[in-house]
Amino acid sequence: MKDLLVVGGGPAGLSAAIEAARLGLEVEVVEEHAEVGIPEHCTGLVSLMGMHEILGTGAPIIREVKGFRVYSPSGKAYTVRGAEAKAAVIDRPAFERELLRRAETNGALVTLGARFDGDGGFKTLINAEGTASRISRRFGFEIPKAIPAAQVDLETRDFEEDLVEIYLGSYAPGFFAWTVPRREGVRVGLACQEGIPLKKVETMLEKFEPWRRFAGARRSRPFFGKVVTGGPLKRTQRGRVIAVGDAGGFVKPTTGGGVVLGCFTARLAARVAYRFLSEGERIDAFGTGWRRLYGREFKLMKLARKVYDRMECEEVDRVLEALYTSGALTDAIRYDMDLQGKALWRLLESRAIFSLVPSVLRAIF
C-alpha cells in the first residue's frame, strides 16, 4: 500500500509526486497516456517567475514574451509592451518530461499507459486527472466549471516574436481567442461558451482581419481541450483524497492558465499529505492552506470573470478604451501574471473605473 497515489501525470500531478517523494513518502503516479505531455492541450504560455520557481534554471523556453496586444470587440487594437520579458512560451512536452525525470529521480514510481481502477492500495490520494472527471465523480467531488477550446499551429513568419495577441468579442463568446508565438509560427485558438470552437477558429481565419494574414499558412492538425473558468472547488478534499490542478479548479478564471498555480497548490497538497501521514495533521489543512495563500487572488479573478461574462460588446469596448487611456492597462503588465489580485485591485483603484461603474454594477448584479 503506497503512502500516496497520484492519479494524473501532468504538471500538477508530477509536481505533487516530486514534493512528496522528496519528503520521503512512498509515491506512485498513474498516468493513462503512454507519454507525458501528449496530447497537448494548452498554449504553453506561462510566467517566467513561475517557471523559475518550478524548475529553477533550464526551462524549455521557446519564446520570451514582453507584452500583449488586445483587440476590442469592435476591432480596435491596444498594444502593451514592457522593457523586459515577464512570460514565456514553453515546450510543454519537454517541460513535463523534465518533471517526470525529477519525480523518478526522487524515488517516485511512475506508471504510464495505465488507469487507476478505483480500488484501495493507497493511504492518501491526490487527484490530478485534469478535466476528465472520472476520479472526481468516483469520490464525490464537484466537477469544475469548464468550457471547450480548440487550437491549431500555423507555419508563418508574419508574427511578432515577443507579443501575445488576444481577441475579445463575438468570435469567442464568454471567453477570448489568442495568438501565441511558437518556434516556426504561431498557435491560434479560442474557447467559447456557445458554438463549436474549431468552427469559430476557421471562421476567424477566414473573416477576422488580423488573422487573414495567415491565409495559406501550413496548418497542424487541430487539438482540443477544456478551459476551467470557475475557480477552485468549494471542497477540494474529501476523506483521504485531495483534488489539485484542473481537477481542483486551480486555474485562473480570467485567462484559463493553470500550469503555475496548479503546480504550486499540488506541492502544498503533497506537504499536507506528508504531515497527515507522519504527524497526524488534519488532511483538510489543504483547504485552509490554499485559501490563506491564494484565496483572495481567486476571489478577485472570479469577480473579473463574472463581470466580463455579463458585459455587452459595447461595454467591453468602453472598458478597454478607458483603461488604456488612463494608463491602467499599461500599468497592469508590471504585476505578477499568476497572482493577478494586485493588478486587478490596481485597476479598481484607477480613475478610469469611475466612468465604468454603471457597466460594472450592471454586470455584477
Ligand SMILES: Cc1cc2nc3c(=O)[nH]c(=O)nc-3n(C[C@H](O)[C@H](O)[C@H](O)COP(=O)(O)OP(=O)(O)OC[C@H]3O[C@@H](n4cnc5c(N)ncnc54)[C@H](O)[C@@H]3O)c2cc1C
The other form holds:
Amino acid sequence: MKDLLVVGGGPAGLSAAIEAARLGLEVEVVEEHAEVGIPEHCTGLVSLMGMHEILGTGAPIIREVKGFRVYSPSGKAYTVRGAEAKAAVIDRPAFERELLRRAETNGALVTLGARFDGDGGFKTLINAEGTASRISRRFGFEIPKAIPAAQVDLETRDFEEDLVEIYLGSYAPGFFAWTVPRREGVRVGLACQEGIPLKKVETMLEKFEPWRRFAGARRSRPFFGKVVTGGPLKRTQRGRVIAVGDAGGFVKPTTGGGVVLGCFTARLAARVAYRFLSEGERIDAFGTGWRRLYGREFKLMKLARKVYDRMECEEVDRVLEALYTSGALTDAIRYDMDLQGKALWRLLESRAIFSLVPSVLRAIF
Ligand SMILES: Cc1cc2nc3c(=O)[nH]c(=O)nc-3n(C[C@H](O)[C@H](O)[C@H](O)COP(=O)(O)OP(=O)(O)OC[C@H]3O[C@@H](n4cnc5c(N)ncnc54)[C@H](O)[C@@H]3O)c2cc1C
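Moving from the form predicted on its own, what structure would you give for the form predicted together with the ligand?
In what comes next, the whole complex appears, and the chain from above leads the way.
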C-alpha cells in the first residue's frame, strides 16, 4: 500500500506527486490515458510568474502575451498592451510531459493507461481527476460547477502574436469567447451557460466580424472540455481523500484559468498528506491552508462572476467603457493575473462602480 495514491496525471495530480515524492512519500499516480496531456482541452494561457514558480526554467512557451483586446457585446474593441509580457501561451501536452518527467525523477511511480475505480488500497488519496467527477461521487464530494466549452485551431497569419482577444456578449452567454495566438495560427473557442458551444463557434466563424477574417483557414478537429466556474468546494477533504485542481474547484471563476492555482493548491495538499502521515497533523489542515492563502481571492473572483452573470449586455457595454476611459482597464494588467483580488479592487475604485450598482444588487439579492 503506497503512502499516497494520486488519481489523475494532469497538472494538479503531477504537481502533487512531485511535491510528495520530493518529501519522501511513496507515491503512485494513475492516469487513465496512455499519454499525459492528451486529449487536449485547454487553451494554455497562463501567467509567466505562475509558470516560473511551477517549473523554474524550461517552460514550454509558445508565445509571450503582452496584453488583450476585449470586445464589448455591441462590438466595440478596447486594447490594452503592457510594455512587458505577463502571460504566456504554453504547449500543454509538453508541460505535462515535463511534470511527468519530474515526478518520476523524484521517485513517484506513474502508471499510464490505468483507470482507478476502486475505493481502497491507499493510506491517503489525492483526487486530481479533473472534471470527470467519478472519484468525487464515490467519496462523497460535491461536484464542481462547470460549463461546456469547444475550441478549434486555425492556421492563419492574420493575428497579433502578443495579444489575446476576448469577446463578451450573446455569442457566449454567461462566459466569453477567445482568440489566443499559437505557433502557426490561433486557437479560438468559447464556453457558455446556454446552448451548444461548437455550434456557437461555427456561427461566430461565419458571422462575427473579427472572426470572419479566418474564413478559409485550415481547421483542426474541434476539441471539448468543461470550464469550472463555481470556485472551490466547501469541503475539499473527506476522510483520507483530498480534492485538488478542477476536482476541488481550484479554478479562477472569472476566467476559467485553473493551471497555476491548481498546481499551487495540489502542492499544498501533498505537504498536508506528508505531515498527516509523518507527524500526525490533521488532514483537514488542507482546507484551512488554502483558505488562508487564497480564500479571500477566490471569494472576490466568485463575486465578480456572480455580478457578471447578472449583467445585461447594455450594462456590460457601459461598464467596459467606464473602465477603459477611467484607465482602470489599463491598470489592471499590472496586477497579479492569478490572484486577481487587487485587479478587481482597482476596477471597483473607478467610476465604473456606478454602472455596476444594479448588477451588484441583483447578485446579492
Ligand atoms: C476550454 C478550456 C480552456 C481552458 N483554458 C485554460 C487556460 O487558458 N489557462 C488555464 O490556466 N486554465 C485553462 N483551463 C482550465 C485547465 O485546463 C484546468 O483547470 C486544468 O487542466 C486542471 O488540471 P487538473 O490536473 O485538475 O485536471 P485535468 O487537466 O483535467 O487532468 C485530470 C486527469 O485525470 C485523469 N483521470 C480522470 N479520472 C481518472 C481515473 N478514474 N483514473 C485515472 N485517471 C483519471 C484524466 O484523464 C486527466 O488526465 C481551460 C479549461 C477548458 C475546458
